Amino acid sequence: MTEGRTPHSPLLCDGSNATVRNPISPDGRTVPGERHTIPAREGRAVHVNAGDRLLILNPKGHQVCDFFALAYGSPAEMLSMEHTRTALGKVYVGAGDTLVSNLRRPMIEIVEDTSPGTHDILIASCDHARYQKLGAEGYHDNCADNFRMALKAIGIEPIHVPSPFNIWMNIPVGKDGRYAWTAPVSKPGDHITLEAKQTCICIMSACPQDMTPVNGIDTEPAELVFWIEEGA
C-alpha cells in the first residue's frame, strides 16, 4: 500500500500487479479479430471504434467481468450505472438494452448474451478498503486497482473510478430489497457482445474476488478473452 497518500484518490492505487507492465498496445488499439488474454486478477484496456463491437469471453464459465468505459478524449464522460438505472427502469440489463454514460448519452449497447442473461449494475468495483473489511491481509489485487493501471498503461490518467457494469455477476435482489452475494450461472465459453454507441476506451477487470462466491463456489479467480469485430 502506498503510504501517505490521500485516501481513495483516484489517480493512485493501493498496490499492483502485471496490468500496469502489460497493455495490448501502447495506445489500446488493436487489429480486428485479434484475440487477447487478461490474465485471472488483472484488467486491460481497449480502444473501440463507435459501431464496433467488443466480444468477451468467459473460458471457465465463472468468471465475472468488471466492465468500464470512458468516451474516447473526454474521460469526464464515462459509462454511468446510476445513470443507465434512470435510462432503463430497471436493475437487471440483457440483450438489447443501452447502457448510458453520465451525460445520459448512448455508449455501450449489449448485442449479444449467449449467457443465461444474469448480470449486475449496483455493485461498487472491489477495492483494497474491501478486501481489508473482509479480513484479508496485505495487499489484494482489485478491480478499482486494475482500471487504473489498465488505463495508466495506455497513457490515460483516470479521474474517477466509475461504478462497473459487473458482466455474470449473480446479485439476486429480494422482495425485501436485500440482496445476496451468489455464483455465476454462466457456462464455460459464453460471451456477450457489446457494441459502442461512441468512440470509447473500455476497460475491463477479471475480477479477483476470492472472499465471496461471485466468481464461483470452490473456484479461483480465471481468465477472460475479447476482441474487436469491425462495424458493417
Second form
Protein chains: 2
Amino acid sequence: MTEGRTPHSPLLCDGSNATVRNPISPDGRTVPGERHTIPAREGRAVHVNAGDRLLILNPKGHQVCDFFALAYGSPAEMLSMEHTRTALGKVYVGAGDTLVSNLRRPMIEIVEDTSPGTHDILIASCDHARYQKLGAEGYHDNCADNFRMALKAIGIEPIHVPSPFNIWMNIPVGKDGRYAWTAPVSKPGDHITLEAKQTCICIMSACPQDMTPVNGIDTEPAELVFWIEEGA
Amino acid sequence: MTEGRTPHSPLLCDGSNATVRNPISPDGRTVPGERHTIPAREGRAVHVNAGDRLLILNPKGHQVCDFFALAYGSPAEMLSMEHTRTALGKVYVGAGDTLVSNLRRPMIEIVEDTSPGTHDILIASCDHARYQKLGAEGYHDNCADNFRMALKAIGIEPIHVPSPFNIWMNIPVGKDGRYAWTAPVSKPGDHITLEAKQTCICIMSACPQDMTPVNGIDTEPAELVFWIEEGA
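Next up, can you give the form predicted in complex with another copy of the chain of this protein, since the form predicted alone came first?
The complete assembly is shown below, putting the previous chain first.
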C-alpha cells in the first residue's frame, strides 16, 4: 500500500504488495518440477515453453486463481475470454477445451482438472474500484494490480488488463442470464493442468477477494502452488 | 483492401474501406438532430457530451451494430463488457441498464429500446482471423478494423480493441452454457437510445458479417443511421 497516493486507479500498476519484489526468477523462467508458492493475495508470472504444462495446485481448495497469458515476445497477443467464448461457442470451459488469444490462436489447453470443473470466464478481475464499491477503505490488494506487478517483476509492461480465466471461481448463470457470487466447489488438493500451445508468459493471482464469498464462505484468501512439467 | 499486405493482423489497423476517409467531422463532433448514415460494412465515431443521447436506427431491422465507447480525453478508459457484467450481475443488458467502463464508472445508459431487447455482450468483434477461420479469402471488412479506422479518422489511436456491446445481435445462451449464432429479432425501423453518463467518443460498426446469420438469414449487411439529441 502506498500511502498518500490516492485515488488508486484501475489503469495504473499502483499496488505495492510483495508480488513486485518476489518474482520466481528475473525473467520468470523456472526448472521443471520446482514448486513455487503464490502467497495469499499475491501474484506470480512464469515462462512456459510451447508444449510444456503448467500445474496449479489449490492446497486449501477454496482459493480462486485469476489466470492470464501473454504470447512470449509479443505481449499484445493475450489470452482472450471473448475470443475463447466465440471459438468454443459456450460460456463455460473445462478439460479438453483450448483457450485462444485475441489473434484467435490456440494458447492454453486445459488437459486435466481434478475439480468438478466449475470455472468462470465472464467476470473482470477485481481492482481498486471494485473494492471501493464494496466498501473497502484505502488500498486493497487486487488481481488487476497483481497481474501488473507480477509482470513488472520480470520486466514486462502489459498494454491493458485483459478479462481473466478465473480458475475455480463459481459464478453460476441462471436461466434468466443472472448470476450469483458463490463459493468454489473445488476441494483441498485439487489441481488443474494447462498445456501451452505456444510459448507464453502465464500470470496467476491468488485472488485477494475477502468481501464476497468467491474464495469460500469464510472469505479467507489462501495460497496457491504451481510448477512446470516438460512436454513429452 | 491493401493487396500484398498479408497476413492482416487483428492487432493492426490494416483495413482500408471508406471508414478511414469519411469521418462525420474532423473531431467526430456533430450538431443535434443531424442524421448520419453508416454505410453497410463501415464504421463511424461520434463525440457525445455527458447527458446527451445517441440514437441508433436500424432501417432494415436485421443489422447488428458493434458499439464501443472511450472516455473523451482519456481513451484508456473504455466501455467494458466484463466490468458491466460484474456491475449488473447478468449476461444480458436492456433498457434501464447502465453500462460501465474499465474504471467501473457509468458510461452509457440504455434509456430506450424499441426492439425486443435482444443484444449481446459476450462475443468478440469480428476481425481478420475470424473471417479466415470461416473460409474467407483475402481481406474481409471487419468490426475490429472499423473500430480502429473510425477512430483513426478523427485522430485517436486506441490502446486495444475492447469487447463490444453488440446491439441487436442474437446469441441465445442455453441452459448448458452453449449458444447459437442466430438472426436478429429486431424489426425495420427499430432504434436504441443511449445516454452518455460522461463525455464519450462512441464508435459504431455496421457489422460486415456475411458468413453467419448474425445480420439476418439472408446474410446481407445493411446500413445504420445515428444522430445526437441534446439532454434536457
